[in-house]
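Single chain ahead, by itself, as structure tokens, in the form predicted alone.
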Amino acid sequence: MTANARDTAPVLVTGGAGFIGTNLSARLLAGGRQVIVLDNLSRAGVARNLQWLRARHGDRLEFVEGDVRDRALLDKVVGRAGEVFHLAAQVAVTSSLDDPGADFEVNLRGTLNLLEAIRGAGHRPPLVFTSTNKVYGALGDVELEDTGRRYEPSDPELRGRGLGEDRPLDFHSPYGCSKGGADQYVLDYARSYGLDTVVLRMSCIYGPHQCGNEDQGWVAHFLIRALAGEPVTLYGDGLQVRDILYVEDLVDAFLACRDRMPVLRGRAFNMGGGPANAVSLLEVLERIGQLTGHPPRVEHSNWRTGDQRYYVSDTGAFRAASGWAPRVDADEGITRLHDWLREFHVPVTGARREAAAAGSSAA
């Protein structure tokens, strides 16, 4: 396949009907590609944005319903795609101490699937893949200080810049593991075979068509939750750090990539949204107050198996290769989210049926 006909073939996205898939499909349908979305629906919300999806974009939008787990699905929607994006995985750590085949199966398994479906086509499309930084396991060696509202390094440099891709891989829980290890296959593929591949190790995204649960987008798991009158489980003290960033800041480096693939192919780069964007939950918490009107109820529990209680990435590698920079800052960020989930998805469950009954605006 020429460059000319990879620009105009579909853009295969799998897990594409998932959160961060359906934004990085809604830009590329607007952009006027066409998209093949594979996706096994198994995950709660995915259903409606496929549905919203196909609503704005119509024809240009396929459907595949499927598993990465599927080679033989996967040569096929391979065969037709002019670049690949593999998002579908399986997310929670605590789903894969629950169950480590079934992790291993989707995460590993799956995305080697998808690396020989792409050896094998004769045009081999790039693939662009979705790692987490909890390949650098618990971090439990940085030395931290607690300031009352947030952990923060010792290290002022660390403090400065976050953790950069020189940290030693450290791979903590089943789906450590199994996302380490598909990690580190992406990366071989092109320096073994050839391949044109990139590997961004994301931190904490979130923003619009985010389903969150305790699981995984805790983000919005904490917004649909004060935004429910329902009370909020920190896990730990809540002085855990994260760098969140945007989802729209995310598919611009995902289209970075594919604009840079010579110069970032057989990389691995970290992507958050780097210390100015790093949170404590407690401060996240803080900011939801804020738009709600009032504190969200917290309830506590213990620490969880592999939890970093600081993670920051340093992106200066990603921005120094590619350009690019995340635009929206977090205070932005965590008001869009809200006033999304107002609008599209929170039920009125609760305090909340009460007062809209009382004919209250209080949400």
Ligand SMILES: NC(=O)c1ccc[n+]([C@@H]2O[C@H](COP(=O)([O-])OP(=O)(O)OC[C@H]3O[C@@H](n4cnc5c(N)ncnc54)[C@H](O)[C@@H]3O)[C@@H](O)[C@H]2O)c1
The other form holds:
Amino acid sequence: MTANARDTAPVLVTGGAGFIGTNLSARLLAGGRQVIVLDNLSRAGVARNLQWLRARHGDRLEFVEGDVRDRALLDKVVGRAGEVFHLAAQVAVTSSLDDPGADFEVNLRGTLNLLEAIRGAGHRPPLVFTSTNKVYGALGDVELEDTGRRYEPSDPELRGRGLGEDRPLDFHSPYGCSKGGADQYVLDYARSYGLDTVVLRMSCIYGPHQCGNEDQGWVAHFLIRALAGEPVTLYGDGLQVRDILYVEDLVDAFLACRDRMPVLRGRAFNMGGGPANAVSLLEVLERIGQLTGHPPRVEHSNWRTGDQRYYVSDTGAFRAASGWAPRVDADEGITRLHDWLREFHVPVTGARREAAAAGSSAA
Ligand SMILES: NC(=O)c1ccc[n+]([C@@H]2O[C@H](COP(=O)([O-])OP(=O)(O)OC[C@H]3O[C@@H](n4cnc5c(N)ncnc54)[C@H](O)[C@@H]3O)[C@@H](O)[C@H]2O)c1
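With the form predicted alone already on screen, would you show the form predicted together with the named molecule?
Below: every chain and molecule of the assembly, starting with the one above.
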């Protein structure tokens, strides 16, 4: 495949029926590209995303129901792809603790399968890989202050900039290990075999089409529960902080990776909303209460394994190298997701609406 053909050949999105994959695929399809979504539909609810993509984009979308553990299938599909975005994964820390073998096979073996398929393809399409902030571990050495609403680093520089790529890798949990291992393989395939690869170590992404549940996708999960009048369980004290990034901004970053591949190749970048979009769980619950008109009901439970008390990305390196900047701030993004969920997602029954309206048992 020539460089020109690369630009017109279909884009392969593994995990393309998932939350982020659907948003990425929709953008590519809307721009006139052909997209191959490879997904095994193992995440509950994602079949609806696929139906939505099909209804909007028809024939430009090709769906391959398959698994990244199937090397022969990847060889076939990669052979036709002009570029690859690798999103398919076992995505939850909790599930990885229950079944580390399955987590390993999907996240690490599946990524190696994909890299080998790319290496074996004559045209070697470029690859963007979705890694995670979990590669930096629990960050227990970061000194924090409790402001009453959130944790903040004592170090003003860290508070102002967030955590950079110079943090030592420290894989926690089987999920951290499998994604972190995959992250390192993806970088090494640029070094050892000259592939065009970029790694984004992503913080919390949120937005439409997210099938958020207690194990992954907490902003959507909180909103879905609140809209349904059901309680949210807070693990830990709720002061933990994340820099949330609206999915459309992430899609911009993916496309910047593709467009700036010669500059970015072989590098890993932290990707999130940055200090300007750092929020604690309690602050998000408060915002949800403003949107729904009632404070969500909250139940409390112990901290979960490996949960970081504070994670905020320093996206300075990616901004400098690509010109990217997020455009949707946390308030606006949560409002958009709330509106989307109300319109398209949550079947708010009369009884639930009443329960939400009551809201008096909120903690
Ligand atoms: N959402 C976030 O906040 C976040 C943060 C950091 C990293 N990530 C990474 O981004 C990627 C996408 O996450 P998401 O939030 O869209 O999750 P998601 O669960 O919505 O999407 C993942 C998709 O992969 C599919 N899948 C799972 N196992 C598969 C397999 N063996 N073969 C083929 N398909 C398979 C699922 O059916 C699902 O559609 C994942 O790699 C995840 O680890 C996400």
